[in-house]
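Have a look below at one chain only, the form predicted alone, in structure tokens format.
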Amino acid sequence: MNKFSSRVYQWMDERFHLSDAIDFMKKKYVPVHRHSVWYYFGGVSLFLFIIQVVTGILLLMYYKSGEDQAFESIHFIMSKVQFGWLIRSIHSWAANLFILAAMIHMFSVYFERAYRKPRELTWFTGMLMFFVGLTFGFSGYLLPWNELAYFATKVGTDIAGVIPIIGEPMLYFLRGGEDVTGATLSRFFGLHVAVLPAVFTVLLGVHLLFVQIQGMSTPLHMQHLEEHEIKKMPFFPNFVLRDLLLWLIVLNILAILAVYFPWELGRKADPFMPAPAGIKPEWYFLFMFQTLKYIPGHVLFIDGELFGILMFGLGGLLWTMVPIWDRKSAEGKRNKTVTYFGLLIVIFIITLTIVGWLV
């Protein structure tokens, strides 16, 4: 450090005790093993979320919510605002990469059994953040008020309306009425920029607190080793610098995607026009959409679409509650049922997503 930097650091240290925080981080260690690479995807998800927040705030300066203004304001951002097209493209690509990184992080935690005691609450908060992240994607999809977003939202809310008892009130709540209108756009806008960020931020703070207190999980196959036998690296600066390096790589990938594959706006939504042929949801909902297409009209005495939604709900609940029903992993034993269940889910999602993309 030069003299000026030292004086700034000393001034900050006297007020915020930075030395104590740095000493605390230096005492933290991260296990080093053949699966250590998966530790970094949590940080990548955080980085992409930060990018979404920053770009979202910039877009919010010009975006106008409303059936008559939303599409035009996005068009203005992309055509008139300096680098507006780039900011919107980065925001859209970062949203998709965030879901991808969060999914990789979730599956790595699952297969490494990092949800086992004493990290059950860390897993639960992470799953809640993942579901909120999916809701982010669904709510933000409508905001440009283009043709594709309008009809995809109509289909998505129709599916929610099939749920027994709560389906109809939920449909009315989401749409702000019986149909997808400007009221729906206003509700989704409020959810996207106010409610969901607040909920996600609280969950993120709690999740990071749990991770800091409990540290990184040691894989199940290393649990029998003594503490001194486990290879470790210091969290600060070793792990932090590696994390930052990966952030820079992700930033470069994001920039390449945003520049060479800019996000298109499409045509303005017209509720009186028929839905365009081949309409599909975003890739992270595609496997569910494709599955519902394959389910027959009736399964026994249950409506086919309702049956599919109930199965997805049950599957999601089982997945979320894995720390409760996987008692063997908590005892340090390998549970093949958990592995096979996870592999089945991964193969199912990848296969149906590819089929849905190609068909």
Second form
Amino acid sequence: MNKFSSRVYQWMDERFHLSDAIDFMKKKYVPVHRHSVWYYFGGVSLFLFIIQVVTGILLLMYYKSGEDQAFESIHFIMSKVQFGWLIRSIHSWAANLFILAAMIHMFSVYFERAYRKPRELTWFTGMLMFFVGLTFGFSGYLLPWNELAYFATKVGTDIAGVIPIIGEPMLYFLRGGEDVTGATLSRFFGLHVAVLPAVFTVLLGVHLLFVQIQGMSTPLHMQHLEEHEIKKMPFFPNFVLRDLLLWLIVLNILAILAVYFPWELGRKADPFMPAPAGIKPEWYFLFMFQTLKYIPGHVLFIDGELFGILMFGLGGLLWTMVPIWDRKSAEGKRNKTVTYFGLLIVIFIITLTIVGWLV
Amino acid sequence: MVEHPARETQKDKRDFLKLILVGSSFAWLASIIYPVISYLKPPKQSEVVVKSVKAGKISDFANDSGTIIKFGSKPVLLIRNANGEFKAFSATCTHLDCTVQYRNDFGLIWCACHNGKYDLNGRNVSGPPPRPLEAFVVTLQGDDILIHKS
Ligand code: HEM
Ligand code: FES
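With the form predicted alone already on screen, would you show the form predicted together with protoporphyrin IX containing FE (HEM)?
Below is the whole assembly, all chains and molecules, this chain first.
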């Protein structure tokens, strides 16, 4: 360290005991084994979220909500504002990569059983963040007020309306009225730029705090090893530097995607135009969308949609509650049910996403 | 066991205070949550009730075609079939609220969202739609086409 920075450091350390925090991070170790790559995806999700906050705030400087302004303001951003097309393209691409990274992170934690005691709450906060992330995507998608987004929102909110008793009030609540209108856009906008960032930031803080306190979990197959037999590296600086290198790589991928495949705007939403052929939701909702196409109007004595929602709800609940029902892993035993249930879900999601993509 | 009347009344007192504390916390919470939830419920707006609209002139519509007409704030699909007869249905799919269109290559009403199909009487014939489309009445007044709610 040069003289100036070391003097700044000393000045700070004297007052805030920075060295305690650094010592703590140096004593924290990350296990090294053949599945170690998966440890990086939480960090990648974090990085992409930071990018969303920065580009999102930049978009806010020009974006206008409202039926007759939203589409026009994005058109303005893309055609008049310097680098506006780039900022918007990065925000859209990073949104998708964020969901992808968060998904990979979630599946790896699941298959590694890293949710087992004592990390149940880390898993629950992570799952909540994942759902908030999907809501981020769903609400942001409407903001450009284009045709695709308009119909995706109509369908998405109408699905909520299928649920008995609470469905109808929920539909009104989500849409801000009976139909998808400017009122819906205002609500989604408030949700997207104020409510969700606040909620997400709190959850993220708690999640990271838990991870820092407990450290990384060791895979089950290494649990019988003696302490000195487990290969590991210090969190600081070794792991952090690797993390940063990967962030740089992700930033490059993002830049390539955003520049060479600029995000399209499409046509402005018009409530008096039919839904265009080939309409599809974002890829992360595609498997549910595709499943709905196969469910007949009625299953047994209930509505087909309701049946679908119940099935997805049940699956999601089981998935989220895995630290509760998987007692074996907490005791260090292998639990095949977890693997089979996880594989079933992964195969189901991948198959239906591909089918939905192709047809 | 020796009775401690003084301690008993103390415990009663403490329980009572606890009850008050918990009760008032809930009342306090409710007094915040209730207005917020009510605020988020969109107010009912009295819409102008549209009973009928003029869709245009007969000559505006080609045989074997469909057009979406504004019926107040709702879309209505006006179809002129191959024989030149007019029919009108609500254009809102009974499945999940998308807007349907007339496909003359199928000779059917089609919903792009989940590939739902209705015949030219508005009956759901294939795909996920659970109910027929709501029918509207078409009348001709000279050269003008009028659409009414049935
Ligand atoms: C503090 C955080 C954020 C702010 C202030 C913000 C702000 C905005 C704004 C103003 C828009 C409208 C401009 C546009 O559509 O291009 C937008 C769109 C969007 N946002 Fe965000 N956003 C934030 C975080 C996120 C996150 C975490 C996601 C992750 C899924 C996300 C996903 C999207 C999507 C998919 C769009 C639509 C992009 C498009 O088609 O243009 N946003 N956001
Ligand atoms: S909304 Fe028309 S078929 Fe689903």
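Just so it is clear, the structure is predicted and the values come from calculations on it, not from any experiment. By rigid core we mean the largest C-alpha set that fits within 1.5 Å across both forms. Numbering follows the first chain given and starts at 1.
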Determine, after fitting the two forms on their core, whether Met12 shows a C-alpha shift of 2 Å or more between these two forms. yes
